[in-house]
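This document opens with one chain alone, in structure tokens, the form predicted on its own.
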Amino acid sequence: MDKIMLVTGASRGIGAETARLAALAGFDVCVNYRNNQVEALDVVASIEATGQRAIAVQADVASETDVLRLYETIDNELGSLTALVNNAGILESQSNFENISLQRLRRVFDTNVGGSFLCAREAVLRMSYKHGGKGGAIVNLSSRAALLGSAHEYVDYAASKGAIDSMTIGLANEVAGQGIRVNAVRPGLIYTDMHASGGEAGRVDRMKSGVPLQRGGLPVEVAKAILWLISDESSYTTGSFIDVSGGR
């Protein structure tokens, strides 16, 4: 059986590294992106260089119409999905709690929570035994922020990742008998472009002294944890979390 993975938000950072490692593990990969087509195509080229198949599909996971089109494209061009990595996520500029608007909260939750729900739903419809699937694995990207709260910076983002933790546990219990394992990874301070989008590109360097390992993490270090949870090496693991956070 072909191994086929969807990685959302895979044009850069953790998503891109996950897609590349998946190819080395024998997966054909759908590289989902929202805006960065050039970077997504670079990831596709690196996957194809390993001999695996890859496609880049533009879709905003916050849009149900886009998610349905994304999955239809995978069905038609790659085949039956066996793995989903719910990586796509956004945050907005650093802010104290009292300045977070309802509009901002909706934007963050629509992508981080709504997008993950939609993508997981469509994956279950394809992987579960009762729908004719052969099983599979889902890994959700949470964050250490779900436990730490991100006071004075991103309480809305942290709350959205707390919702991902709850979804991971509930979905894992619901589909375990249908051949689907569901787990999550909680990255800590990782060197990605997301910090710049929040208004502080050097955030990891500012905060790394508070990390027991005294450094920020690399996207590939998170990707390796994701690939372990997807792989058969974690065959008895579901509803679990791996913190990739240097001890913080």
Ligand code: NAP
The other form holds:
Amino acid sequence: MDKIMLVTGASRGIGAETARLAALAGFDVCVNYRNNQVEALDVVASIEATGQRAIAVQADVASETDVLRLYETIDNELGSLTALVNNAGILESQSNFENISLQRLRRVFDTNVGGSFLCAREAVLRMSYKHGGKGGAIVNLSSRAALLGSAHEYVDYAASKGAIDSMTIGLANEVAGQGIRVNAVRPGLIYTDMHASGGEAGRVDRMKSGVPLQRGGLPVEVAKAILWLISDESSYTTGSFIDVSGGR
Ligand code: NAP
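Pass me the form predicted in complex with the named molecule as well; I've looked at the form predicted on its own already.
What follows is the entire complex, opening with the chain shown before.
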């Protein structure tokens, strides 16, 4: 059976590293991105260099129309999905709670929660025995923020990741009999461009002394945990979480 993976938000950071490692594990990969076509095409080229197939598909995961088009493209160009990594996520400028507007809350939840729900729903429709599928695996990108709360920075983002934790448990239980495992990874402070979106590109270095391992993490260290949860090596693991956070 062909192994076919969708990684949302795979033009950079943890998603790009996951897509590259997936190719080395024998997956054909759909590299989804929102804006950055040049970087997405770079990831596609590095996957193709391993001999696997890859396509880059622009789609905003917060848009149901875009998600439906994304999955139709995968169906037509790669085949039936066997693995989903719900990685696309955003945060906004560091802010105290009292300054979080409803519009901002909606933007963060639409992408982080709505996008993950929509992509998981379309994956289940293709993977579940009930719908004629052959099973599969889903990994959601949560965050240690779900447990820490991100006070004075982005409680909205942390709460969106709390929702991802609940969805991981509920969906895992719902589809366990349908051949689908659902797990999540909770990264801690990882060196990616995401921190610049919050207005502090150097955030990991500022905070790393509070990490028991005394350093920030690399995207590839998160990607390895994701790939383990996708692989048959974790065949008895569902509804579970791996914290990749240096102990913090
Ligand atoms: P990043 O470097 O900011 O990359 C985000 C990726 O998501 C980009 O490829 C971006 O595409 C894409 N994206 C954003 N909004 C999208 C949308 N609406 N539709 C489709 N794609 C979208 O992020 P990262 O640090 O690698 O984070 C990846 C995941 O890990 C996120 O869910 C994040 O919350 C989680 N996480 C990260 C950390 C950390 O310290 N970095 C810690 C905990 C959890 P474009 O470039 O094309 O816009």
